[in-house]
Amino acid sequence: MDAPLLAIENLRTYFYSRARRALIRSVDGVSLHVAPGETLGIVGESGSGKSVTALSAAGLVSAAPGVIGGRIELRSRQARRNLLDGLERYVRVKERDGRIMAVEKDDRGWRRRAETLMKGVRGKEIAMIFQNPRSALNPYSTIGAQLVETIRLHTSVKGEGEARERAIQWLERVRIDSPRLRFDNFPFGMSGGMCQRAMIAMALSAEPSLLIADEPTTGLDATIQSRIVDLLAQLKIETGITTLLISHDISVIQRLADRIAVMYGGTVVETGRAAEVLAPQAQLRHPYTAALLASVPSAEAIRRKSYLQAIEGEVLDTIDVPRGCRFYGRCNRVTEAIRENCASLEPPLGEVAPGHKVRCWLYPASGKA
């Protein structure tokens, strides 16, 4: 496999709760990367941590103590870097058997560092596009206007009578109908599925190396949705390029997404390619995306009106990790010969099959990281 444009190693964004005095542990001992061309996507329930590990990408965590150790290489055409490079000389942490039970951190000297770093990468080199366009997008600028500037601004286009007819080009591409009279339209005047085209429209148009798309298609209704996706599965086709995509909705993941991680209780439970992750008959596999494909309605179910599948159990309070598996107090498939473990030992994502990874004690090559 070619060497992955972004590599996220063992990456950990904290945050603290006043009310309860203690740290969250929303993003965990992340690894994942993407290959050039890839689409990646994550999966799982609200509060996984898979927005956390995005906007931790992209240097967009500005609640403290964010950021607070791991790995994120970029490997563009463009720029080749570390981009927590030197930042954990402004981190202290205090571990007590071998978790971290508080941080201290130079917030101005982090965010000078960070932003050192990140000069000339967020919105050229990983441009992103978020949950709800509306609120995204400059409500006091038009949508031409906004696409101007981010052409300008990081590409090669710096006349404003050239750019203006590439962010019309680019508003078709998207297929806005009406797009030179769209250009003119500010946010507000627009539906949330226009403003959701002009938001990618926008990402595409700065020539990413790397596309974040974080819950594309949250907030837009059924059909929105669906044309949102076959408008991303034919931009991916067309441009080829590298994407990041974040999603609780699995139907989304199953036809946009060329590799997959599951994400649970701030880190990854299984990884790979798509197709033989969520493959119906797939018998290896970890109990929470079996679980996970379990709750989505079936088209049998629907003609039924049969009850939806829930996943047994209370979402993992990342404040009070167990020491064990995170999935353990929710898990129907726990075994006498593994319950010790499962109890007491975070299990390792290890390797079940040639480029397919779960973090599991049922399957004994999870004990060889």
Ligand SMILES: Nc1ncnc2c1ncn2[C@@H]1O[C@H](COP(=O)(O)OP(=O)(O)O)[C@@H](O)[C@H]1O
Second form
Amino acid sequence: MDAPLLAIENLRTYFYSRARRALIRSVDGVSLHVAPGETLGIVGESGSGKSVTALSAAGLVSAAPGVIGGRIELRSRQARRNLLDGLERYVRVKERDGRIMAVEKDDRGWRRRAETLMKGVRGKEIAMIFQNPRSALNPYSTIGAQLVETIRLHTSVKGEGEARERAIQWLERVRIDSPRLRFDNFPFGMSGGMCQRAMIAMALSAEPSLLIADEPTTGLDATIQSRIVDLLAQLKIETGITTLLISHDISVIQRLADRIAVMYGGTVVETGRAAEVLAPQAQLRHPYTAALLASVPSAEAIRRKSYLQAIEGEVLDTIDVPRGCRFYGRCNRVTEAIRENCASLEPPLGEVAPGHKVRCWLYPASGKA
Amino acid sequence: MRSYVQGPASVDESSQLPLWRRAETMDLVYVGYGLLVVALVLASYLLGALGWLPHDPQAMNVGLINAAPFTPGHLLGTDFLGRDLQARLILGIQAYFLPGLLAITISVVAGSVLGILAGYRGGWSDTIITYFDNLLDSFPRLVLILLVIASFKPDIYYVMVVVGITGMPVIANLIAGKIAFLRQTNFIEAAHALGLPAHTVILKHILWFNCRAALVIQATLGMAEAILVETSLSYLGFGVQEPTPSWGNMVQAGANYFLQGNFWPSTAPALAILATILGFQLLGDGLNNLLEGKRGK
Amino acid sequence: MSHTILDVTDLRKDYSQRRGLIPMLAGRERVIPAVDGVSFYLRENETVGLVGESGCGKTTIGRTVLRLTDPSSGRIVFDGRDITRLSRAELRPLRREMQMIFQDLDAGLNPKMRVHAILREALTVYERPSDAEIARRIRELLEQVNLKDSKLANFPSQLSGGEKRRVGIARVLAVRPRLIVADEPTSALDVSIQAQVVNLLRDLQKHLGLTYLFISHDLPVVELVSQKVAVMYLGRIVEMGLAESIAHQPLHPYTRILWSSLADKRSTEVNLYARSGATAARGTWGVFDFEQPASGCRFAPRCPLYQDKGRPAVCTDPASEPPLRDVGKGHVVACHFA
Ligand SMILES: Nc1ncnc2c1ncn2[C@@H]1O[C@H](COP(=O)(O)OP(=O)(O)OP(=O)(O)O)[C@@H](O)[C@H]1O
Ligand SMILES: Nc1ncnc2c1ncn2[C@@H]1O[C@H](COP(=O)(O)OP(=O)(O)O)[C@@H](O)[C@H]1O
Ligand code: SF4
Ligand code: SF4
Ligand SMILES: [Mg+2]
Ligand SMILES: [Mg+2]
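Complement to the form predicted on its own: the form predicted in complex with the named molecule:
Whole complex next, starting from this chain.
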């Protein structure tokens, strides 16, 4: 494997709930690697920390305490840099029984530091597209003007006319019909799918090294979703852009991702090549991944009109993180042999096959980290 | 450095803690002080109504005018006619209490009706009420009051009717806003779908469960408003007329002797006004933070 | 053959939008024909699925057949009784037989009331049961929707999405309805919770003999739970038939696009919808707009078949919007070429 373009190591991003006087462990020790040209898909239910991971990488976490630990290494064109360099000087944590119970953070100091670290990175090296495209576009400016602005700001194209031509090219590349006409459209006149295309054009026009797409199809219609997925697949071939793709819809991930990371309760519970993790006959699978896949009705289940295999229980609340495996309360694969471990010890993310890691006591390889 | 500590009460049910355990200390102080003021106002009203005063408020004592506080027999001193200030201050509440209640009742009841018509019925009633509210809001309140006084008579009840009416838009907007919020989540439609009759939805669900806190808060603020208006009018000579005492006309009467060095007869009622208005305002603010959870940005 | 519980004929619902005082007085209004001539029926204890993209009028149909909003024209017959023009008061006793599960999880859950009070209220809308009876019924409801009784003391804001949905369902079951319009009952829920709720709804149907109008975006789930499926486009039903035929032999180009988009998304998965043929249809996708409906077939601007056929004039003939044609086995489709 190539040296990763983005390497996140042991990232911790916490928030604080005043009402419950408790830390919200939204991202709790996440490590991810994205190789150049690769698409890494992050899948997991809402609240599992997908978005917060992405926002942390883009330096966009605004609530406190926010990022409190880890490394985020970005190998951009010029150099390799740690976007959390020197973070430890602004944060102090108190642990009890291996768990963080108090955080002290010089938020203002860190913010200033982070701004210098992120200079020229956000929007330029890392571009983002979000779930609700309409809210991310400026309603008072035409999409053409917004594109031209991005191009002139972030690329070597500085001339007005040249930037305009480039913008129209981008509208074409995201398959917006009659791009010269659409150039002068305001966002409100456009459908959700069209706005998302414009957003994608905007993100890519900065020629970033990394594209973060957070739920790019959620909230769009079935027919339009599949067009956007098509588009992302085609752009991936055309531009070779490295992508961190986030979705709760496993079928979107299936279609686009080379590698996949399944998140649950602020941690990665399984990661590996998408084909391997999602292969229908895969044996070494995290029980949560297996359950997620099984809860989608298969053609067979539909034909027999059988019941769906539901995951019992509730979505994990990242305030009350259990001591043992985070999935323990909902897991249907616990055996007597491992029950004690499951209940009291968090399993490590162990390699079960080359490049395929699972965080579960079921798999012997988990013993070594 | 800010610290974020996992508290011992972090486990679950903390949002079910009693109100006062969850509250910020300052809010409790506000509300405590406000309630004290309300209690004093109520007590004074009752004392005045029953005539249980430390002195005859109208009895003049020309030998003892503008006396300082702690003069034997007159705990808070006397005014320019030698009348007992303490008795007059207590009796002065009479000028506000019922008129204030009248103003509050008008704005709460009529405001609620308008708010419900606008929010619940929607359509043209919403449009018309919105325009009416804006019209009312754009009129300077004092001008309206002076107009009424000029065309009828300088009666505090007339004034309070105006105060009540001009207070309606705030309440109406508040209720229409709550209804719009409930509508957004399809709450109201779901209630109808279940078969609940309209009056249950309006009275029980909208007014009682979702607006009662806000209405109490508005009523509290309305009382402060009423006192303030009477004071301004008295100062202009349009409020409650001598010899009936009101804090407003006491300040105004005392002010004539202010320059001669007799600060007290006007300062005492002024302090009473200040303390009372502050009490109602803080009560409103504190309740707002406690009941509606407005604190914490 | 079981008894028809709901029969809807040529239902229309126009929303009119008036903004501001001047247009109101001038009587200018925009009319959105959200439902534009829809007919279907539901048999007792059966599920009809209603699919179509966002804004095509699915929720509006649900609300109109329950008379939560007044139809502009058409006829709604519930259990043999014409309810199209019944007044509010006349409707009230019928309300308990036909209920709606709203798309929004918070619908019907007063944020200031505890779960217990919410259920209690629902139980006392039509009856005056004793306290003991209420307690018994609440226990029964909790059991039916599989909710822990420790949640009875919670406010809605203290419930998870799945729990809110369960309380919402319990609240509706409290009046013992026969027909339930389930409007996207799972779309606001987490993936891992959706299957629980689908199973729950099917269980309830089996045990209580409920009839569902099941509105959803989720095509596999619709196919799974429904006996019949109606596909809507821009306020009209364009195809309707048995769930299997709609899913496996879709005739209308729009239905094909809908199902093939699903196949596309899952193309790397082996077991799902990877049927040849369906994938071939690939529409262009324009903006769809109620205010400027295409003349002739309303799907023409996005129709791949129209392009393939060389833009036949019959598709855009203003005088002939394709009617629903019966193609056998109760399968109807509105396309000249299907
Ligand atoms: N109260 C209303 N006033 C005006 N227009 C409305 C109203 N409710 C819905 N509409 C419009 O009617 C059309 C159909 O809406 P409806 O809610 O029935 O769609 P839907 O198929 O349920 O969509 P979704 O899948 O997004 O829930 C839409 O264009 C919508 O904007
Ligand atoms: N600004 C914030 N303040 C407090 N908690 C937050 C904030 N942003 C996210 N969270 C919490 O972090 C957790 C993970 O959120 P997120 O990453 O958005 O989930 P998802 O996997 O659905 O994208 C959730 O429990 C969420 O409530
Ligand atoms: S560690 Fe135990 S509880 Fe966790 S997923 Fe594996 S088997 Fe289930
Ligand atoms: S009638 Fe014509 S335009 Fe309409 S769906 Fe059929 S082929 Fe397409
Ligand atoms: Mg998210
Ligand atoms: Mg809807």
